[in-house]
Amino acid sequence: MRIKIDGIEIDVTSGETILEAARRAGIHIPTLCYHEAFGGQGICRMCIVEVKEGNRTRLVASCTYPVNGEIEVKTSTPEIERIRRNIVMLLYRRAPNSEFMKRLYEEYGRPADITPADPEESCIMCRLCVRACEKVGSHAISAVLRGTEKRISTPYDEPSPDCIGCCACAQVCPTGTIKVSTMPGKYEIWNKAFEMDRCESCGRPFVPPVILEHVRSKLGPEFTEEHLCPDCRKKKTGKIMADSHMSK
C-alpha cells in the first residue's frame, strides 16, 4: 500500500501510523506525548496532520492514526501551523519553569505575551511517565486531581510502596520535571529513597535490591543475574568472547 506526505510516495503496512510511516521516510513531525516504546497517546495534539482521503480532508493526531488505505497528508499547512503555535503557548503557560518548553515557546515565535498560571511549574501532563510506570509494571504514579490542579503523583504524595525506583519516569520526561537526588550509595524519587547494592566485583553501588527482585519476578528461574555493574559485566563477557577465541 502506498501513500504520499507532503507530495513524498511511501510504501505502508496496513495499520502502520502516519507518524511512524513519517519517522520511517525521514519526514518531520512535531510530537511531545509519543515515545517509541509506548506508541501513541493523541493527548499533546503536537502530531496533528491533515489527510485526504477521496473527496474528504481533515485534521488527525498523526501519532493514533492507523493507516487502511491510500491516503494524502499534509505535515505542515497554515491552520496546522496554528493550532501548534496555540498549543505550545498554553503549554507553556502551564509549565514556564521548563526549560525545554522556553525553548519550543521561542521556536514557535513567541505566540502571545503568557502570563503563567503557576512560574514554579514544569510539567506538561504528557503523562509518558506513567506509561513508562505501566509499561516497568510498577502503577506507582499516575495523574491526580482534576483541571487546572491535576498533575503526577504517588497516591496522597506519600512515598509509594510500588514504587522500584527504576527511574524510568525520569528519563523518559521531556521537561526535566521528575528529580531524582542522588547521595552516597543511594538515591531519592518520588520522596522515596533507594539503598543500592555493591558490584561484588569493584565494589560500587548500582542497583537496588527491588529492582533486581522485580525483574526476577518477571522472569522467574530464568534470571540468573550476577551481581556485577554494567562496566564489569561488560568485563567479564569480553574476557569470556576472548578466552573463547583463543581457544579456537
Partner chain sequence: MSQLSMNNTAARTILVCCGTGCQANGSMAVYQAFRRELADSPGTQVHTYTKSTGCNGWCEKGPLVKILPDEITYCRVKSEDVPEIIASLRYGTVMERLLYRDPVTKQVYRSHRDTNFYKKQRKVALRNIGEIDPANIQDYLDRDGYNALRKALTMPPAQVIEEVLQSGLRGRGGGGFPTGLKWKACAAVERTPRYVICNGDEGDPGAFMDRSIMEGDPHSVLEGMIICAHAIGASAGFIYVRDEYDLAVHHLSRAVEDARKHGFLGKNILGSDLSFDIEIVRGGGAFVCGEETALIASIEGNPGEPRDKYIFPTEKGLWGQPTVINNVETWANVPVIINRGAAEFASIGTTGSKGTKVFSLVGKVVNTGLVEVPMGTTLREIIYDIGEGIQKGRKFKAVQTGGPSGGCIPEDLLDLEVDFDSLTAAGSMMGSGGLIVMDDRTCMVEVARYYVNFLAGESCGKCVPCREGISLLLETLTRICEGKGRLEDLDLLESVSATLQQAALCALGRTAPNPVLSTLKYFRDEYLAHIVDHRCPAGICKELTEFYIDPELCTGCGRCRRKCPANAVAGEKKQAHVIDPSRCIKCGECINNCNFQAVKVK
Second form
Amino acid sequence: MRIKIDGIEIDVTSGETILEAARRAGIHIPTLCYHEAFGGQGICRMCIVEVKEGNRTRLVASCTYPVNGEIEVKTSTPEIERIRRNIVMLLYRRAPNSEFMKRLYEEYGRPADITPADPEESCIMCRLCVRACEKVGSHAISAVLRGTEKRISTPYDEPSPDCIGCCACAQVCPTGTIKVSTMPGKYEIWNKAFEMDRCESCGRPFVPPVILEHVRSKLGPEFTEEHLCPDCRKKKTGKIMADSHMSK
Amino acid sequence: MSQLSMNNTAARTILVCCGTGCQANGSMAVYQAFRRELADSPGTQVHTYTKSTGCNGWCEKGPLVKILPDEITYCRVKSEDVPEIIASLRYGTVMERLLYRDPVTKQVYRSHRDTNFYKKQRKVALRNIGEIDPANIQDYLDRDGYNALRKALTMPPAQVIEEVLQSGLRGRGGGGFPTGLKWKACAAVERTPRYVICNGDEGDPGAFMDRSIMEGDPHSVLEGMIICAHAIGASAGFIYVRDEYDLAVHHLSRAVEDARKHGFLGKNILGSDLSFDIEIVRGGGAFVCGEETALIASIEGNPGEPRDKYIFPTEKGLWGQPTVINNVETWANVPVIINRGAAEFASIGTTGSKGTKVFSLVGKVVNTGLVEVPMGTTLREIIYDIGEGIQKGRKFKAVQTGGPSGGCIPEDLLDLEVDFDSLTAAGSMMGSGGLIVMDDRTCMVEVARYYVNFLAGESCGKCVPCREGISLLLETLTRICEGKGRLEDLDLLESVSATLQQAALCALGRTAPNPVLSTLKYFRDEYLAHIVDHRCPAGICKELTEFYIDPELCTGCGRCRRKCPANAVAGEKKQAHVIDPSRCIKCGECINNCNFQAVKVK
Amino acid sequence: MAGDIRQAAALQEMEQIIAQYPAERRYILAIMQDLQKKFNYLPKEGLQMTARHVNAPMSTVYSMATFYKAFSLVPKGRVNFKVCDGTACHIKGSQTIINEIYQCLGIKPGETTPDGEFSLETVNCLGACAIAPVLVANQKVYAKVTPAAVREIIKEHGGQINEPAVNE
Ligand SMILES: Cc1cc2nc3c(=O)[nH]c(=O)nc-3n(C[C@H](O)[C@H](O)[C@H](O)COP(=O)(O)O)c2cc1C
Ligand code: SF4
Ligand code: SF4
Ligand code: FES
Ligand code: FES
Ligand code: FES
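Shown: the form predicted alone; wanted: the form predicted in complex with the partner chain:
Now the complete complex, all chains and molecules, led by this one.
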C-alpha cells in the first residue's frame, strides 16, 4: 500500500501507524508519549497530523492511526502548530519543573503567558514509566485516580512488593521525575531500598547487573546499552528526547 | 367526593407508581397500604389487582395512583388516603381532592392523559411504562411482548437489518449514528464471537430516561437486544448499568431470569438456531464509561479509559471482537419497528431524524418529568405547552440540552424543531435528552463553570488536551466568577476550547468546551458584565452580587426578613424593607422567596 | 485478641465474596462492588486477594479502585449522605444543602464525622431530577430537600445537631 506523507510517497504495510511509516521515511513528527519499545499510546496528542481520505479531511493521532487505505498526510499545518503550541503550554502549566519542559516551552516560543499550577511539579503524565514497568514484567506502578487528579504511583504510595528495583521507569522518564536516591551501597526508588553495584560512567554504585540483564532482555537493545547510573541515564535520555524535538 | 359515578362492580386494577421519584415521595408505603387494606377486607365488593409500575414521568406530582379501567389518576397520594380510595371504589365515586388541578385555570383532570403535560406526548419507547408491572413478564407478554422477536426469527438476518435501516432509527445515546448501518457493519465482519452491548451508563447529570426504561420496561430492552443478536449473529450480550441505579439492576436481573425461563434467552431461542444470553454488568460510577470504548474497557476489567476509535467497535470491540453497542432507548425502539414495520416508524419525525425522543424536562419549568415527543417538536412546545412555562412566573433565559457535552440555547431559538441535526447546528447536542430549563436566576458563566468542573472530575485524565485543558478552563472560569476575570481570558477560553475540540482523544474532551463556547456565543454580555462591570446579573456569583429591595414594589410582607438566615433584612410590617449589604451572605433566600419580584440584583 | 478474631472473620468474609467469582479479570469490578457493599469501603487485604484471585497486578486493581467513584479506600460513615449535584439539582440549590450539612455536622463532601457516624459525598444525578434537589441517606431517597429538611433527616438517622440561634 502506498501513502503520501508531506508529499513523499511511502510504502506501508496494512495496520502500520502513520508515525511508524513517517519515522521509517525519516519524516519527523513530534511526540511526547511514544517509545518504539511500547508503541503508540495516544496520550499526549503532540503527534497529531492531518489525514485526507477521499474527500474527508480530519486530524488524527499519528501514533495510533493504523493505515488501512490510500491516504494523504500533512504533518504540519498552521492549525496543527496551534494545537502543538497549546499542548506545550498546557503541559508547561502543569509541570514546569524539568529541563525538558523548559526547553520545549522556549522552543515553542513561550506560548501564552501562563502561571504554572505547581512550580515543583515535573511529571507530564506520558506514562512511559508505566509502560516500561509493564514491559519488564513488574507492573509495580500505574496511573491512579482520574480526571485532573490523575497521577502515577505504586498502590497506596507504599513500597511495592512487585518492584524489582530495575529503574527502567526512571530511565525512560523524559523529565527526571522518578527519584532514585542513592545512599552508601544502597539506592531507593518508589520508597523501596535495594543493594547495588557501580555505574560505568561516574563510578557511583548502581543497580545489580542481573536486574539490568533482565531489563535488557525484555526491552530490547535500543533500551539500555551502557551500564549507567540513573543520573547519567536521565541526562542522556533527556537529551536524546529533547534533541529529537529540536531537530524539527 | 364528587358524584362522577362509575360502575362499581367491575374488576379494577390499581397501578401504584413505584419509580424512583415516586418512591422518594413515599409510594412504597401507599402500595403496601393498598395490599394490606385489600387483604384485610376480603368482603369488599371490589375486585382489584394492585400493581407497582415504573415511572410515569410525572414524578413531581407523585406518588401517582392510577385506576383502570376507569382511567382515574390520583396525585400526591399518601398512605392515609388509601382506605378512602378503596371506599370510593366501592361506592363508585371519584375523590376530587386527589385529582390533578391546574394551578392557573383551576380545572380538574380526571385522568393524567388529558393534562397538557401528557396531551402532546407520543409514547413509543415509553409505551409500556407505568402501564405494566416491570417485575412481571406476563404484563409485558400481554402487551405484544416478544412478538417482535417471534417475527424477527422468521425473517432472514439481513432483512431484519434492512428493516431497522429503513426505519431511519438513529442512536439515542447522543451521537445519532444510524442503528441499521452499525448492525450492518458488524454483521459484515467475519470473525466470531460477536457481541451485543446495551449502554445503560446514563451519566448526564439531569437526565433519567434510560433509568426509567430499565426500571419500568426492562423486557423491551432485552427484546431489542435479542433481535439484534439474531440479525448480526451474536452469541452473548451485556447490559452495562450505571452504579447508582439499584432498582434498574434489580428489574433487569429479574427480567433476564424470566426471559430464560420462557425460552427467550439461552440455547435455541424459541426453537430457532439462535443461542444467545445476556449478562448484567454494574458500572463503577464514571461518566466517561458511557463512551463506548471506555465502557468496553470497563467490562473487560480495566479502568474506564477510552482509546482512539480509528477502528470502530463494530470491528474491534469487546475483547477485540465485533461488537454492537446501543443505548437503552435505542433498544426499546427496536421491537416497535419490527412489529409495526419500518414505514410506520419512519412516518414519525423529521427528514433526518425519525421516531420520537424522550426528554427529561427539568429545572425551572412548571411541569417537570419525562416527556416523549415526535422528533421535530419545537423547544417552545416542549417548554411552554407541555412544561407550562417557567416556575414562579420568572423569565426564561436558556435551555441546556445534551448534558455536559451540550450547549445552552437562548430564547430566540426556542422555535427550533428539535432533532439531531438542528441541535448540533445551534452549537449544542441532542445528547441523551436532558432539557434543563434556566431562568433569570441562573448565571450562565456559573453554568459553564459547573459543567467544566463536572468534567474535571469525570474526565478519565488520560490525554493531555482534556485533562490539562479542562483544568485551565476551570481555573479561568472560576476566576471570572470570582470577579477577577480579564478580557484576555475570553480569548484564552476560545483558544483552549479549540484545541480540545480538535485534539482530545475521545468525544468527552472534544465536546467538553460546548457549554463554554455556547454561553460565550449567546450570553457574552454576561461574561462582560462579570469582567467589566464586576456584577453578576443573575445574583449567583457571590463576590459580584449585591441585592436590594425596590421600595416601589415591596409590600412589606416580611417574607424575606423571615427567610434571611443572616438577619440582613430589616423593615416594619407593610413598610418597604431594606437589605443591609454588610450582613448579607448572598444566599438568595430573599429573592427566591419574594412573591412580588421586589428583591433585585444591583 | 478480639480485634484479631474480628480481623480473621473479615478476611474469611472477603475470601468468600471473592470465591464466588470465576478467576477472570473481568470480575474485578463486580468483586469490588460486593466488597464495598459488605465493608463500606475496600479493605487493602481484599484488593490484594482480588488481584491474586484473578491473576492481575495489584497496580491494576488499585488503579480501578481509585478510578471508579463507587469505591472508597477509607471507611464511610454509618450513614452516608449522597447529595445530588447534577445539573437539575445544582440549579435548584444543592449547594445550600451541602452548606447546611456542613453547618450541622461539620463535614464537607468526601469527609466523615470523627465518630464515624456520618459521611458526605456529592453525586452526579440520581435520575430523580423531577424532584430536585435530591439527597440519599444510605438507600433512602429524599425529594425536594430544603435546609430545614436536612436537619430532620439528620435527626431521623440518629444525629445530634447544635441548633443555631433562631433568627426572627
Ligand atoms: C463522554 C461520553 C458519555 C456518553 N454517555 C453515554 C451514556 O450514558 N449512554 C449512552 O447510551 N451513550 C453514551 N455515550 C455515547 C456512546 O459512546 C455511544 O455512542 C452510544 O452508546 C451508542 O449507542 P446509540 O448509537 O444507540 O446511541 C457517551 C459518549 C461520550 C463521549
Ligand atoms: S524500578 Fe520498580 S517501578 Fe520502576 S520499572 Fe522497575 S520494577 Fe517498575
Ligand atoms: S514520571 Fe516521567 S515517565 Fe512517568 S509519566 Fe511522569 S513524566 Fe512520564
Ligand atoms: S505520541 Fe501520539 S499521542 Fe503522544
Ligand atoms: S416515579 Fe412515579 S412518575 Fe416518575
Ligand atoms: S440532577 Fe439531581 S437527580 Fe438528576
